[in-house]
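Starting off, we have a lone chain in the form predicted on its own, written out as structure tokens.
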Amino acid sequence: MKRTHHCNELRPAHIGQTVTLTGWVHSRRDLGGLIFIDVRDREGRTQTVFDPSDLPKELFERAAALRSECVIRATGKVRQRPEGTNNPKIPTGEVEVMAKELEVLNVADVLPFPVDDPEVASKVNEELRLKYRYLDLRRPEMARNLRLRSKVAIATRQYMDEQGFLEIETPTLFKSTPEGAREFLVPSRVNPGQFYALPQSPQQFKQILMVGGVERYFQLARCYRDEDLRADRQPEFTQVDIEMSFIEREDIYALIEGLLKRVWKTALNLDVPTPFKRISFEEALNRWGIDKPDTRFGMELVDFTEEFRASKFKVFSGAVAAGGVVKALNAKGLAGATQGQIETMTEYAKSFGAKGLAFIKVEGGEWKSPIVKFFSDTEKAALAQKLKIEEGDLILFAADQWLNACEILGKIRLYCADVLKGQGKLAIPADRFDFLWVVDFPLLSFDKEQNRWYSSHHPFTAPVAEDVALLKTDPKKVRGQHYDVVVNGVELGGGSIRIHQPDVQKTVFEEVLQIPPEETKLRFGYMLEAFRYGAPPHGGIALGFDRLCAILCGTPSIRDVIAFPKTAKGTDLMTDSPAAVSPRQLRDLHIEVKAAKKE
């Protein structure tokens, strides 16, 4: 059974060779008498000749009798395609095997969908492509992204061990640590009635692995969230986990900028520069009303709070009035949108709060808009200058506190550029990649339910040094030591400077968090107790794996790089799970299910 070659490799130098390759049927036409069959593995695909006047009647008929995706061995000799014949689609398309041999190694049943035709398959329902996905797997497309996924994988590693790291496992067997995301409870058989929980992060190990003297740790690592999903989310998911210390917030930028600067050449063949340009938070809601922004097209955000600060329009007086902000953003070339499209944005402001969203249309030469009458003329030239208004805009405002009205126009921005890109009004080059890191986030923000302070990124990170005195006088104005990485709008992964010091870390649980101090000692204790060992400063980030793997591949989706992913409800579509278990499991763990019984 063994081939000589894979599907991908021959070329005008095999001419004259005997060769045998192995795969499966890509394809069988029949033409003047003549079979052709392209026969496909994992690196390609090569087209084989039956010719019935130089074969056995036996092989010829076993050739023709052939459907797609049934597994073949063909034996013959390689040739020139006939002059007209070439296949510049393919590399292989210079040549063709003219068989003498055909062993059929297994046949194949008709397929729910077809996998050699590349438009026909990207349409077909993702369900059922998910239902079969060994089938899905084989479609070129599919075996091009996790051979990159591979890459990639390979790539890191081996960029993390030149810069001294250790790749370490940590366990996925771990505390509850309710905290953020939900998480998979595992029960103990042997110990009745506790629990372990699938790691949402190997954080706190990680940590402790810096007590422990490790210093540089990496791991491609498996981890696990019970929450809904959507195209970027996993309930099991991979993340490039990363710790180091005795470093500052300029060590990690240096390293992950080197990481991702070797990955993208690797996988793209594209140089990234470097240093990546770095935004505040407040910068970065400021411009373009969202923590990750796309900066591959203008359309930023701009503030006219002082401009209205008197106007007549009393929505906008009075949001001012109340401590809030004005700010607008024009959406050129875009006066046309449909009633549907205006609709669509004033629901992105009511999900954040707002009772409308207030717009004008520069059609005609006029401003079309029933709030135009209360503006001034002041008021029009500075939105006028500020704006570069021209005709065929279409200006969108946000009246609102200082969040609520940067979060409603960053929403209405990416849906206005999705518009556009649609109508071939925005066109941004499939291989620009905009690199930024956004830094300077609020450590806390504040619960009004539960009228509280909450992590903004985790109870881990660090205060700037200069805001530690901030934490129980005005813990709003404290900064967090935390980093994001973003490209093209996507975050690619976040991290931070943790606390090292058990005195700062219990302040921030107990007096800032106000979690109970039997609470921080069952949940935390551990930690505390490692730091009063001497913990190093130390810091890391978590890159997504399967996120940046997407954009490496030009997919919308993380399931289309992932071999076996789930469900936007958290199901596996081939293997039907999750699924019931036996009364004797459950027996055996010491539970008893109460599900509520269908209808």
The other form holds:
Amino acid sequence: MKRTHHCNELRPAHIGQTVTLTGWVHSRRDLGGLIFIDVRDREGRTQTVFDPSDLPKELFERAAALRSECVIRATGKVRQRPEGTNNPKIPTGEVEVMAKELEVLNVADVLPFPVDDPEVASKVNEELRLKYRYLDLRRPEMARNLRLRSKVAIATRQYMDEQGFLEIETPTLFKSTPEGAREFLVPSRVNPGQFYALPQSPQQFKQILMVGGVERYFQLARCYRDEDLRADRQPEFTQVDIEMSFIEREDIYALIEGLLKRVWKTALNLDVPTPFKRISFEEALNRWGIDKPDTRFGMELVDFTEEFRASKFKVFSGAVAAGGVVKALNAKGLAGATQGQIETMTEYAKSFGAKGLAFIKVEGGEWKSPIVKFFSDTEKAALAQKLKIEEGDLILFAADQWLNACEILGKIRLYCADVLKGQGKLAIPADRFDFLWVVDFPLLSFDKEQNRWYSSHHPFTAPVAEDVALLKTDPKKVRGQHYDVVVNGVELGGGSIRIHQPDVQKTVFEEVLQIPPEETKLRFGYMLEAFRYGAPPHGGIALGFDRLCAILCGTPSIRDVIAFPKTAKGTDLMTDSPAAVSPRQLRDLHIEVKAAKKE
Ligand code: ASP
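What does the same protein look like in the form predicted together with aspartic acid, given that the last one was the form predicted on its own?
So here's everything in the complex, that chain up top.
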């Protein structure tokens, strides 16, 4: 069964050698009486040639009957390809193998979609790709993605080991902790009526490991969230999960910068400069309108609150009077925005509760806008100067409470960048990676509907030391020791220094988050207890491993770096899961199902 070489190995130096290749029939061409078969394995492909004048009839006919994706073993002599027939697109393109033997190891049915033509394959509908994932995985792009993912996982393990971390598995049968995302429940057969939950992250176990004296833990951890899936989410996903003791934020920054440097070098042979920039949450919102800014291009938000405080234009001065701000951005070169594009941007503004979107198109030397007539000369001069307004620009405004105004323009900024990219007016090199840390997040956010505070990150995040006293008096001012690592506008991961004092943790649960004491005890009692027996100061982080691999592979979808991903509806089209189970299984699990009636 053995091959002598893989299909990406043969070069002119092998000419004259007799070799054996194994793999799949990538393509077959019949030309001038000869049959050309490209044999493909996971490394690449090599052309084999079947010449009827040189082969027993039966063998030649066997080759002639081969269909795409049949599995074969072929033996023959390597030779130089005839003059003018080299294929510079593949590394083995200077040679070919003159077949002498052919064994068909398995036949293949007609394929539901071709795997040999990247042009065609990229247009195959994703449902079909997922149903026949094993075929999809044979495509060189997917094979490359899986290989890169494996390399990144191994580099991560090596680096973490060098840094003194232990790889420790935590349970996937955990307990329900209704906080944040919805959980998957697993019924217990031997404990009737009781359920495990699949963990949303190993957060609690990893903190307990610190109490257990482990000091440095990591894991490539599978996590589960039963959320309504947004475009690029998966119900199960992988995190590089990390926790360490006796540290401060700086230690995590240095550790992760080193890890990402290693990973980028391994995967892309790129040198990532460190340390990364640090940007406060407030600055990120002020300048880019988002807490995970893409800093590869400008179009920054500019503040005009003071300039419009006393403006005749009531929409602006009114917003300021109500404690809000006026902000604007200059989408350079986008004055020609279509009605549809302006409407899309207006919808963004409205989704944040704004009434509309104010804008100015600078065209033909004129400021075209229904609102300019309300602006004073001083106001206009301030706009022109601070936004560097020129012919062809599109100026967009938001006048609202600070966070809203920032977020509206933040979304619009990204949208404008996409439009400009589409028009070829904004070019970002594919190998440019802008890493940064976002820090100083508010510890708490306010839920207006429920009229209570909730943790911006999670309830175990420690407040910044100077702000602890404000917890009970002015919670909105408390900054958390939370950090996110961001690249090119994508949140790669986040973490925090944790609360390790049981009394502070109890205050956060009960007084700040207002979880009733009985519930705190039920849900987190074991943690509070553990913290009473000598919990070291500790902190950690988790990086989204699928997202990380997607960025390295240059694909927008994490499904392209997961071997068997689920659809947006959480289904696995290949195995047809989830599925109903037998009444007997249900009975054993003490479960009765009220099946939703099919319409
Ligand atoms: N457990 C957190 C998460 O999954 C990360 C952390 O704080 O380490 O987002």
